[in-house]
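A single chain, nothing else alongside it, follows as structure tokens in the form predicted alone.
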Amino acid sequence: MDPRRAETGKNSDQIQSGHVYHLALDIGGSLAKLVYFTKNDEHIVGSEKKKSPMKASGISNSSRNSPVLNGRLNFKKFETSKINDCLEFINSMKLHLGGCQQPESPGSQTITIKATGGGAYKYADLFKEKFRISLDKEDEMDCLVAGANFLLETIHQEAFTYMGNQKQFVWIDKNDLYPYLLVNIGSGVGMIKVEGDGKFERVSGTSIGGGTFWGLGKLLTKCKSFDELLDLSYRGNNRAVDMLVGDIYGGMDYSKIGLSSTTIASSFGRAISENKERDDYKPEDIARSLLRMISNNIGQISYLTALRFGLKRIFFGGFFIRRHPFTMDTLSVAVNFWSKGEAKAMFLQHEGFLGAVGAFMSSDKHGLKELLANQKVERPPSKLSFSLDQTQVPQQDGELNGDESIECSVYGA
């Protein structure tokens, strides 16, 4: 039996059996992201148990006095406004037991867990009160870049392009990855020039991001969640709300400067030329127009930032994207248009978990990168060392539910 197939079910049995090895958190303004490792005791290298495939591949733990643990790296997300749901999940799955126990005072112990994001400070007392968890805070930007570098260097088909309903995976040569521009779209947008491991600089950003989409969407529609608003935009037509070039030029293109009649001239501009009230516009059309407006803006600023530093690669991350076709297509079209085809927008499979992955890796005891750098993949393509196997395939390409996992190995404590 293929061990990967044997592990594609829910992880609750592993966790409740005490197989959680580690947990890391990234608590942002909109979403709280969890990354945790569940190990399979049947595949511990160097033990009396069943021989691990990694052992057969020649992986050695001679550089460390600890076994190599095979298992899965799991991903989960919650709305930060519902942080208690996150705490309940951690408690029900006993994830906090995967932290490091440290004596706080005589007769007591506190579990320490790596965390990043503003919520690591905002909710530190809450975690301590609920579970005696101490959040060991890591710098948000450090974790974001470390997570992106790790995923791009290690996971096969992590990066892809998307334009005109065409998704194409991009092979990344880890020896030719840098420099690149990382655009992280969370509540706001941060743009980071990355030149190597630990070598980066935040060079730009904008306050018009995922929080803007969610906030304005909540005010303009009756949607009560980000996902509901995103789903609503699928059914919308932004042409009912936006003013197009054709509206100004009598249905014609403005070909002299390369603008087609369907190019958006003014987001929400049609509303000023029609004798209508807000309730006369369909919520789905408003949602689509809002999504287009924000994505176009981010795409343009991203390219101009890349141009400023002579960067050709632009990677977009953050849970604003959610693999949403319209979002990715709009970002791609904006980059393609302003660069005249010289630059491409690229997206990440684990777009929303960059910071959480970076926080997970920040604990030296794991040695994830050291281990995986020497790991061999048993199935083609064999140039990368991390095999991706989702526990739950999204029903549509634009939906990322956050309940995914990756088969991997880490060093035991």
Contents of the next structure:
Amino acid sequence: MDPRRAETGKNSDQIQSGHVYHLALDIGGSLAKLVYFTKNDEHIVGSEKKKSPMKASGISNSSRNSPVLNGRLNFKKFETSKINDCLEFINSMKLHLGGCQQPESPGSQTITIKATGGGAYKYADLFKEKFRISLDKEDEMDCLVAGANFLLETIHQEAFTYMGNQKQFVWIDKNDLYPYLLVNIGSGVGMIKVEGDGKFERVSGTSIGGGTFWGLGKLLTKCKSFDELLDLSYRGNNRAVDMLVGDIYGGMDYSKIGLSSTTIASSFGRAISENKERDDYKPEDIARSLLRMISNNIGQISYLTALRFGLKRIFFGGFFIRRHPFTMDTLSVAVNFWSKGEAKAMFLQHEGFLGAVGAFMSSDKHGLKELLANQKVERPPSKLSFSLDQTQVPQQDGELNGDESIECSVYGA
Amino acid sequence: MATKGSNSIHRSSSRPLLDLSKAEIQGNVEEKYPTILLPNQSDDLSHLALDIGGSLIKLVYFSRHEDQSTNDKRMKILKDKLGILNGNRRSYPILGGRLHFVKFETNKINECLEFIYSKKLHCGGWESHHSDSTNDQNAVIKATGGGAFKFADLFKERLGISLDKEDEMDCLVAGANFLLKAIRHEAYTHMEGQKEFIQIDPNDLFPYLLVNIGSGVSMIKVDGNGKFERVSGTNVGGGTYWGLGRLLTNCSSFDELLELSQKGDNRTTDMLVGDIYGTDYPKIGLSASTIASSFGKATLENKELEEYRPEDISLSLLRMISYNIGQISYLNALRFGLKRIFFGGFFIRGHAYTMDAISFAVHFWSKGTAQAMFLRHEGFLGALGAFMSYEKHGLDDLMVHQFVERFPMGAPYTGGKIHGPPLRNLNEKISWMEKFLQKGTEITAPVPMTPPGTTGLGGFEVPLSKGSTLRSDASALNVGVLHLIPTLEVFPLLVDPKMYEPNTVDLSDHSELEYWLTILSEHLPDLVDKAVASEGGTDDSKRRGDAFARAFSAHLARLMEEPAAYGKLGLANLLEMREECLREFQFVDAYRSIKQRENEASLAVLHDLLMELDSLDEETRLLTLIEGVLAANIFDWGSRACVDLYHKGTIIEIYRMSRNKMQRPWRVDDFDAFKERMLGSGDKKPLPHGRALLFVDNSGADIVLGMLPLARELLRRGTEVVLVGNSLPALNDVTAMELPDIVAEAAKHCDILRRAAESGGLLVDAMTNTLDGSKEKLPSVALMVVENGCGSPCIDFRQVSSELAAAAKDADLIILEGMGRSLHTNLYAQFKCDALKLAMVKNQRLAEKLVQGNIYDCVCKYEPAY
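Can you give me the structure for the form predicted in complex with the partner chain, which would complement the form predicted alone we have just seen?
Below is the whole assembly, all chains and molecules, this chain first.
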């Protein structure tokens, strides 16, 4: 393996306020996502060591300078309903000071950070009031696409398929990446046809998304969190509430039209029984059925949309997936089923953070420049780009949905 | 229940009770048609099919019309004249009859069994009275739906019939294909609360996407009869709505849940774009009220389920599912290049909001290039398909023009709603009407629909929570009885039958509809008086008169609330409905005595009129004749103004007064062009027409002093004349049955008429010679009578009798007379032969609207062959 692979891991404890230089936010309907940069202490700026083999950064190798900065990209998320926790976190980590010109006089001046997602509008006042942070709003979809393009182009093992508990990384030639369909499953679902950097169009979508899963799940079970609901679904059996083809045709396949007896004929179609109340159904089963219903539906509409626009790849992202194996599996099965095996669903390692990464990329890296200036770099670069030097080491499956960080380098141009 | 003992009692009745309206439609149009019964077929002809679903049982059954052969001499001569050979006449492989649609709740399957039993539908055919009990045991009934398996034993045990199970999807497609091809205006769009009926060219129907929304959703690509493939579907369907709805609310029925949605506001449960952005997201064209995430709002709040209104939850669910189905359907249609998408299945139930939501989704995602369509008989697709699966029904090739849909009282209820025990006879029906009256407003003031324009903005905006109740099965309710009249044909002289629209007045305009409904309401008491008097004013007739008034008022009220209740509505349909309603309550001919009196009075002065005419030169005579037709057209009991006139003078006085008032130019005056065609100009004498069809209107002066003299003039000029009369009475219109007598009476005064009538077989008694052909008489062109196939004051040229169609083959002139046939309908109709439309406008509004004139203005519209 490449000796210079990134060390990713939960590292929030290690964060020192003084090391945080750059931050972007994606505040969605359900979750607020943070991406921020921390400088590595051990790295000497401008060091010639560890010349990146990274073929896939956005900048041609010939003009590539040595990294001007090495550090980590950190990912963190909060439930939007607990936006105060997020604010507290930002405050406690002094993240917002990273870009401040006068860190010695915190709070004396309004600073600006990049943000996207609907919440960037909604909570703008709150940020301003509490911490004098002015949110510079970036278009959500721009960010999403920029984030996905960046990750797919630069991270070696960003995309993978997931079928029958088999996770398989897919190497994608960055020259053969476009066009693709990006399905972002947040509260709702946006389907975006991406043809290149900054070239994209929202071609479809559906209102049946993560918010539906969590919203309905909350009403139907007593779950307190999205994750709890997901956990429940893992243990459930949808047969109790779904009407299967076998239920209709007496346990036999309806082979005439190619439906097996376990195919869901009608989600929740069995919950119409007169002598059963809600409490008579196991919350696990309900959660499972919900998850299957929603995943299936998204998979189907995505496939039909990709077909319509002749897109050969479908990437699924957004917080709904959370790299939850069962969710990915259902989406994959749906795409596989409807495409008769022609198409495969692909997922992104950093699916929940596309918007935040995009917002991060969109910034002028102001704070970093300040940092560089302070570090007395001989030749302060006019433009900075990021490269993730290392191939990603996959974590335990499905566990990359929390806080993590990736080692990376900043290059000047 | 059905024991053998009681069976025999039922069988002893002379014929099975087939339909509510059966008994009273004696002498009905369709029953006079010579239906040809293939000798071995009747016992095989199956007549009942079932679709037993999880919640509803749908029945489709066929009741045959009485087999009557009309072999009188007149008909024989007529057939000779018109070139219709008895044997060679298109032999109709099927029998005329009626197709009935009835629903029962599956959990009340006993009602269904009783219904079948009481109507003897289980007895293996309409000829049940001569089948014996062993036959009953062998009866096999086609059935589909899951219940066809589940209840097979029950049917065997209780009715002694075996259910022959047909594949569900086969049935669905067969049913849809049949409806789309054979029923006019079966399909409609539903956008923002507005229904619009679509006529689909049967030759341009395939391929289409059929989306059947049951518990789950199947999407079927249909390429032709029996050629289809299930290409897609979704597991998010009606079962999901009901299942989730049940878990989330305490509703005890699907309909209850649906009803709740009407009062819902999904903003409390759905996350809207505005909730996320606080504003629109114009960059991608999403407005603040767009649903970003169904039920997403629930994630933002710490509220318990009980804190949400069930109404809001129901609406949110309904939108989520409808919208999703619309989207996936559109994507599939696009994928397979299908231009039409039809939605059916129990989930829709004619529920306006559901249809709007689906329509919106299709419209939204297709950017307006595709439209969702719905079927009026959607609930019956499976049952109809099962019916079609009988091998010998002979219905495969039925054409649109062979069906007439009627809405007898009870049909809106039997056809849609589940009702109690079947009404066996008129008496029960009247009692039932009376009961309804006692229940107050239920029937006369139908449940208000959400006003147009408020249910829609399809799936995005929130509906007004106005209507306190919802007619969830609004359109499913409006399935009438389909009268199959195999002998009906399209009038061959129409220039473009596909583009032809009989109605001149568009009743989709609400004020227009209101006006005509008011006219009909105001006219009702007078009509009831006439009807009761025509039956001698007996207590029985009074009771029937009351029931008729109630029934017809209920129809009118219903239409006021929902103009599309009975399908596409035109003035002609409205007028026909009134006549049908009268017949339903056994008023065979409400104006019988009036017509007789007026005919007699007119015939008495005919001789003088003819003398007067004969003294005129040709040109003056022609003008006087046309004047006479227009003047005599004033005798119209359908016109309020004219009814008032009658009280002021005798028929002859009015006629003379009316004629004296005839000042040219008339409001529409093409007389000179007509005269030119008839008489030519200068020395050029044009050839006379070969055959003229005269569509006559009213009895009395109108026919006797107006049209007959005109017919006589044509005959004199060597033109064969065919008088076209109504098949069934309508107001004081003269019927084809009455015409021969009137002609015979007139012939006593006129040799021309007599000889022509003899030649045309109208004077049967004096005609033995002609029949033998042994003695050559003076060659005379014939005067004939045919019926038009209608029982309405208007005429729809898409559906005329085969006699008329045959007579039209050699005709080169048609004359339409009267408001009903030349103004209300056909004012703009174009014909392949010369056409003269004559009418006096006896309605101020119509005069203003159609001819920018006034009441009593005249229309003489002549159009040479197109």
